[in-house]
Each structure stands twice: as C-alpha cells, then as structure tokens.
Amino acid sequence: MSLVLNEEQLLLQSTAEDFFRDKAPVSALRKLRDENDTDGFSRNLWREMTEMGWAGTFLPERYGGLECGFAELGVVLQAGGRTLVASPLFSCVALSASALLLGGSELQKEELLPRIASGDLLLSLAFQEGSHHNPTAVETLAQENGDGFSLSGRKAYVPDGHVADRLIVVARTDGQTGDEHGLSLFLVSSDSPGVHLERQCMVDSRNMAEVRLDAVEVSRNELLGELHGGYALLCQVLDRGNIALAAEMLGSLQSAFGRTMDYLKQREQFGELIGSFQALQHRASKMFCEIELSKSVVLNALQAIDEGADNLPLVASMAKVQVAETFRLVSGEAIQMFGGIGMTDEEEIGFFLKRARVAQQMLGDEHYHLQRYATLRGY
C-alpha cells in the first residue's frame, strides 16, 4: 500500500482547494452565521459541488456516480476543510449514501442514489440519542403495525437534519437499550405526518438537528438492510463516517497549522520575529510530527475503505484518536501562538478552534474510540 496520493488524485485535491479558496473562504461561513441562514449552507455552492461531481465521487456509474473512490471523497472533505466549508457532503454523502450503498435494496439504489449525485436529493443518518456517542443506546422504538412500522422518539445531534428530504433513523425493533441485536434502519420522508425536526446552531456555526417522531408510519419497503439486524450495517456506516471526519479535520489542521506559521513569521515581540523564539520552534516541530503522521494515517484509512479491508474498524478507530488528538493541539496551540487576537471574532483562527471541539466528539471522541480499539484487540 502507498501512502501517497496518485497523479489523479492530486489532481482533484488541486482543484478541490483551488474551488473552495476561491468559492468558500472561512468569510463565507462567517457570513452563513452573521446573517443566521435558514439552511446553514449555501445551496449554490452545493450546486455547483454537485456539478464537479463531488456527490457521486465513490458511487458506480449506474447510479449516476463517478465510481471513483472513497479515497477521492477523503480529498475533497480534506480540500474543504481547509476553509471550514459548510454543506452536507458528510452528512448526505459520507454517511448517508454508504449507508444506502452497503445495505440498500437494488429499488432504494436505483431510486435514491442518482438524486444524491446530482443534487436533488438530501439524506442524513439519525443514530445518537445521547449526549455521548453510543450506537446501541437506542430507544427509538419501531413496532410493527400491519404491513409496516410505527416509530417513536427522539434522536439529537443528526447532522444537516434540518434541511433532509429523508432520515435514515436508526431504531429498536427487538431487544433492550444497549442490545446489538434488535437494531433496524428506515427510510423515513422528512414531511411524514409525526416528523418533527429543530434546528440546532452548534458553537462551530454549524446545523445539527433534534428530531421527534411520534407514531410515524413507513412501510416495509422502507426497511434500509435486514429487520433486527441494522447494527452490523451501522457500524460499517459509521467506520466510514468516522474516516470521512478525519479527512476534513486533517484539511483544517492542517490550515490551522500554515496560519500559525505565517504568523509567527510576522509578529515582532522585543524587536524579534516570535518564529525565532526557539520554544516556539520546539511546540512547532512536535505539530509538525504529529500533522506528518495524520497525513499517513487518513490516507491508509480511506485505501482500506476502497479495499475492503478486513481491520477496518481498527483502522477507522486509529485515524479518528489520531487527527482529533492532533487537532486538539494544534487548535489550542494556535490560539496560545496567535495571543490575544487569537481571542477576539475578527481573527479567523478561533473558527479553527470551534470547529475542532465538535468535529472531536463527532462519531465518537478519541477516548471512546482508544477503548473501542482496545476492545477489538481483545484487551
């Protein structure tokens, strides 16, 4: 395995951040939150994300994709996150196509997939119930009525929820709280009678969505994977979205980690460049490392993802404590570099800050999932 991007792929990582330089600086997000936009994204940004293909990038070409790879996805989330660019690639492709991909029937492909990749479409993934990242504690319950479901509860933090034309809502249909058996995954249409969904501004100035469902009616056909079986289905789910997360968050440390750079550069302190100051050098060098070694491991994840890897989940755990491990220091480091003005809303920096907090706990924080590699290794 070569841990470098191919010619192609720097290609589009060339073009990826060219796009969002260009098109989605961090003023644009700063705008999205000063002017409170409804949706938390631009839709004409999504637009033309759509038309560069970006939607479809690891979907096959019979649904309308590029049939690329999850590792083409991996460089544009990467691209984007260099300028913290808001819009549901993670939420709707990341997530929520995988899901589709890996546990739809050929009817919900065929319907679903095509309308992802170009656009029309916008899914996202409702699991956590919790204020911590725990896929088996689900008491959304899904009871069978007749030749369908009803389900009922509450789910929190679903990302981009706000603006979906579909949940897949993660519910128990057999067992008890905290069981893997007895999980099941639905389709279920934002405007169905019983949907209820309040938009939630997270400090990052990113959406998130508390979603109620009281007695929502789907049918059979909606049934994303086998009935009491979605557990399996879902940590596949959540294995790619936690690589996925990696992959932008490397992108804005490593943006975060050039900015500080470049100021050190240019602050004067008793007469002297600070980047001078060697105990600035040494806290500069241990990012560096830690950044270096971030790269490597993203880019092994999102090659296993493509080839199938049987340690995937080993994998997926790694990259998450890694790059949310680096991101918190380079993050904190920065905002202690940058001093004072580091602190105040004019300097772009704290976005960089706010951004890590939540993307760390997305999915998972490095200390669940430094217990959950633990586990699979039999500790």
Given for the second form:
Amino acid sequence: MSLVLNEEQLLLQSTAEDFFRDKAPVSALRKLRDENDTDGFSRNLWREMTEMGWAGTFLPERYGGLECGFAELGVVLQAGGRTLVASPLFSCVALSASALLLGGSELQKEELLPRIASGDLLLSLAFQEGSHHNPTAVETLAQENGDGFSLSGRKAYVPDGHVADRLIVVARTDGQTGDEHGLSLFLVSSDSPGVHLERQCMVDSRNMAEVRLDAVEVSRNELLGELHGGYALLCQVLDRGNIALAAEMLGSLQSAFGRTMDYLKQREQFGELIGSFQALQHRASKMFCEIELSKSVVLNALQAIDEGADNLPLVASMAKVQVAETFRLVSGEAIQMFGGIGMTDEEEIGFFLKRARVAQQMLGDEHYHLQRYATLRGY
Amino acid sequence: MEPLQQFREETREWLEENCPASMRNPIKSDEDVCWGGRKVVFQSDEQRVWLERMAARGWTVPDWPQEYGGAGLDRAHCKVLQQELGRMSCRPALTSLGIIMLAPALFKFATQQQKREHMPKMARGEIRWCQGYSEPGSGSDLASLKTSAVDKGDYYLVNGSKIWTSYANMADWIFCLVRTDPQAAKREGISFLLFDMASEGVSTSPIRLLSGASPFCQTFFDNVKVPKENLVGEVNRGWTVAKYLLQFERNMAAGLGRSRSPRRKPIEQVALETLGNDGGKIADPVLRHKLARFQIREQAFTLTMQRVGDEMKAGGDPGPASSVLKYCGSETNKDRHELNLAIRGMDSLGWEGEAFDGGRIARSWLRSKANSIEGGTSEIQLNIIAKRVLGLPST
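Structure of the form predicted together with its partner chain, given the form predicted alone:
After this comes the whole thing, all chains and molecules, with the earlier chain placed first.
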C-alpha cells in the first residue's frame, strides 16, 4: 500500500479542516471552558459531525456506517486535533464502536452501532482505575449473581464519561489484579441504579469523568465478548485507540508548530524578526523533521488497522511513542518561542501545551509504550 | 499471462542461469563492492562475469533509455527486477557514484552528445567517476570555491585543489566545480566541468582518516587543459547544476539511516547476551530503553523514506524533503553506531587482531562520524529546511 492519502481521503481532509476551522475553532473550546458548560462539548456540533457520517466512517453500511476505513476516521480526528475540538469522536467511535464491532454479538451490534453512527447514543469505555495506564490493573469486580452480574468498583478518567448514555466497563470476573485472565467487558446503562458519574475537570478543558459502580446489576446479555477473556479484546481496542489519539495529536502538534512559525515571522527583537536567528531556526527545523517522522508512523498505523496487520500492537506503540515525544517537544518549544505572551491565557498556544500532556497520558504515555515495544520485540 | 508476470518469470529464469553462485549472497565488506572503472581489479572472475552480463542486458541502470546503456524499463518492471534480485540475494553488479549522483544531472543539463559520450560507459562500469566539490578553504561554504578555469579559446586551463574527493586515486573521470568568473558574485561565476583524471597536471594524494582507511583524497590540478565541449550547462551557471546534483547526494546519504536486515546477529540478541537476560528482558533497563527508542526512530525514518518516495511518484517535489532525509538519516546512522558500542562495551573498541575482526566495529563507528559532515553538514541541512521549507527570514 502506498503511504499517501488517496484522492477521496484528501477531499475528506480538506472538508474536515474547513468544517472545524469554521465551526469549532480554539475559541469554541475556550467558550465551553469559560461558561462552565455542563456537557463540555457542543451537541449541535456533534449532530453536524454525525450528519457528515463521521461517527460511522469505518462501520459497515448495514450498521449505518460509511464503510470506509479507520484511516478516514484518522483523517477527521487529525483535522479536529488542529483546533482542539471537544467531541465524543474518540471515546464513542474510536474506542466504543471499535469494541462493539470487534467483540459484540450480532444483537449488540444491531442495537447499538446504528445509533452511534446516527448520533442518537453516546458510549464510552471505562477501563482505567489508577493515575497511570495499566490495562490489567483492574479491581472493579463483576460477581455472578443469578442470571447476571453485579458490578462494584471505581473507574477514573473515562473520556466523556459524564455524558455517555452507556459505558463499556472493564471488570474482573476472575483472577487477581494484574492478571490478563479474568477480565470481562460489560455494557452498562449510565442511568442504572448504583451508577454515579462525576465529571473530572482536567487541565486541557476536555472531558473526563469518574464512574462509581455500587452493586450495579447487569444481565448476561450485556456481556461484551468472552467471559474472563476480555483482555485480548481490550488490547485490540486500545491499539486502535492509541492510533486514533496519535492521529488527533498529530493534527494538534502541526497546528501548534504552524502557529509558532507564524509568530517567528512577525515578532521583532533587536530590530530583526526573531525567525532570522539561527538559534531558533535550527530548533524549528529539528521539530519539522520530527513532525515528518510522526506523519509517517501515523499513516502507517492507520493503514495497518485497515489491512488487518498482525503486528498492530507494535505499530500502535511505535506511533504513540513518536507522536507523544514530538508533541512534548513542539508544545514546550512553542511556549518558549512565544516568550512571555505564550504564558498568558489570552494567547491560544497555551491550550496546545495543556492538551499535549493529557493526550500523552491517555492510554499510556511514551514511557509506557517504549516498555511495551521492547517487550513485544522480545527484549 | 499478464505481461508483468511474464517479465517476472523471464527475469527469474535469466537470473537463475546468469547470476554466478558467489554473487548470490549479501555484500559483507567494502571489498565485495564492485565499482568498475579502468583500474578495476575484480575480486573474482565471477564478479567480472556478473557485471558484464548485467551491463549487456542494460540492468545496471534498468530505468535508463537503451541508447544510454539502460533497459528502458518502466517503474513497474524495475520494481519486479529489484524484487527478483532481492529474492535471490543477488549482489549489486555495479556501484557507481556516476550513476547515483552525476547521471541525474546529465539527464537534466547535458547535451545529447555529452550524454551519448558518457552515459553508456558509466552504465557498463567502464568509467568510474569522482566528485570535485569541496576545497581546502570551501567546506560548508561550498560556493566560495577557488579552483579556476580560464578560457583559453578552445580549452579551459584548470588550476587549484579539491579535497574529500572520494576514491579520486581510483577514479577515471571527475565532475568538478570550477570558477570561470572571479569578478562575479560567488554563486554566479561557477561552472560545471567534466574531465579525465589521466589528463596531464592531475595528481591525487590519499588522506588517512580516523578509521585508518583512506577513502578520500586531496586532488591537485596544475595547468590541466580541459576541452570546452566538457562544460555541462551554461558557463557561469554551474551552481544550478551543482545544487541539483546535491539532492541526489543527500538522498544517497539518507539511505544510511534505513533499518536494515542484519548481516550478523541482531543487536537485541547481542544485548541480551552481553548485558544479561532478566526473564526475557535486557538486564540493563537504560540501554533497553535506548534500544527501543532507537528502533522506533529507525522504523519511523524508513517509513518516511517510503512515504517521500510515494509522494514523489504522486508528483511531489523531492527538493526540500532531501534535506530532512539527509539530516535524519545521517544522525540515525550515527546513533546506531553509538548504541552498538554501548551495548558491546570494550569488545567493540578493539583495533587490531583477529579477535577484534581487525577493529571492524570501531572503524565503522569512526567512519559514521563523517555522515553528518559529508554531502552538506547537519547544520547546513537545518539551514536549508529553515529557509526553503519553513520560510523563516534571513538575517
């Protein structure tokens, strides 16, 4: 496969970039933050996004999807990353729709996927419990209880969890904390008795929630995938999630870099444009090189999903490491090059620094994925 | 049968019949490389036969037109040929600076007569070329070069000196930047000349490097007469040709950074053995981390080479990308050698003797230090990216 976007993807890219620039610039995120919007995202914007078909890019037509690929979702996420759009595209589509498509029963898929694609239903994936990503550190218990299960425990940093209609909850049905065996995934309605959602306000003004489960009853039909064997499914979903995040982060870091280059071309000191100083030029060029490498790993990873590549875990970790490090570099240098003005709330560049650190942490930062990469390579 | 499939089968059959047994394994050392030229000493009869057979078929330069010694193959056929050569692990029949660097410039700037004169000999490996760019006083500031070529009516009289001329002592011809107008601004008085290294007044002196080897020379020109028909492009417009050629030199240097299938034991295996195996993990966590980071970088770079190649096929401009690739590729290769030393420890620092394989590891580590100097330093590449790609202002 050729490592370039095809004509349809290029068209989608320019459509999506125009869409977000017009309808959801960075100022829209600022407004959501300053007005303490309870949803933390615009439902109107989400409706328009779903009308474009973007919530169903990789879903088959029979589930109301566009039947394109994950690469197309990546193109939209990258475009949204440019303006730091707050939307459920990552939590509901990249994570939850992937989990359903990969592990759901036909009944579950028929019931839920068309409603995700149409924007009727928001789902999120509740997997994390501690401050660091660790997919086997699951203490939330699901105990067999007659014909169903009873779930108790606490989940944290659930993306868009406070607005989700349903949650895919990773719970332990067997084994000990840290075991791969004994994890199971359950579909839980957020209005079920015993479900408590509390929004977690994060530094990036995007949306996360704490989920407390207090003896929540779910029927056996709500089991997603195999009992005790949910770890393999979770890993596949997390690989897709990391690649989706990498695509979004790539858009954000490209935007942060572009804004920084524009600033270097207009700010004058010592009677010169500061962009003429070699001390800054070389750092800018090095960032550009890292961005070029990042573009390649993201495109490669998106294509690997659609091709069903068997080394997807390796490709996903590679993409996350490269992109997370590049975003760390670019967001830090952006603030330094903007100087004092970069430290103000009024200048938008700060939003990119804030988003960078949250996006890096989600689903494992570069340190986590370096370790995982080494283990996957057999050393 | 589909034509491409038929070509594949014919190629396979021909290679089975014509590629000598000893040419069917990867190159292990510099001695295995065949550079051709008038002074060539073939390592074996099979090496000579392999070159002759490939050249006769036009397959040393399969994409060139037949009139210049190529086979006139399109991209799809070239790819099939490369795949079949790779499948049998055939060695390159010919390695040539002329083909890699000079030929693209000749295709773009030379006259029909010049192409007919030089390209078939290049394709057959009969003439080996060297590059006369840098001078003792002109390194990164290449355009300040002083070697002069004075118009004497029917010839140019060339005087001066070049440095870092790769294998000048082995080369037959040189492509050389000379100053034809000393009064003009520095980039506007340069011309691009081709001449025979056997001309009267040319001499070379090898330079011993850190690695102990002498791949580079200083080259001296003392009243060398160069026929005027050997000027490529217009007089005083040589800088345009020079810059165009540099793109191809950068691309060649960039290739160093690609991930490669190991000729010997994979480095992760070496690390597990030398640093200790802690339940399947390299026992030194810092070096384990560094190795993982390096391998990701190497992969990311390899994908970038592929992506840039695919973009060029789709009609992109290779110019700016070549600096990104040159910078990343040469730095990645230096990192590879540094990591190799760190993982192998003292064993990698032996210099002589059979136990140290003649200092192979240390010598190639030292050689890698030149990667970010030759063909335009890393700093020059960063300057080019800043100005031509990012559009940052000049002082």
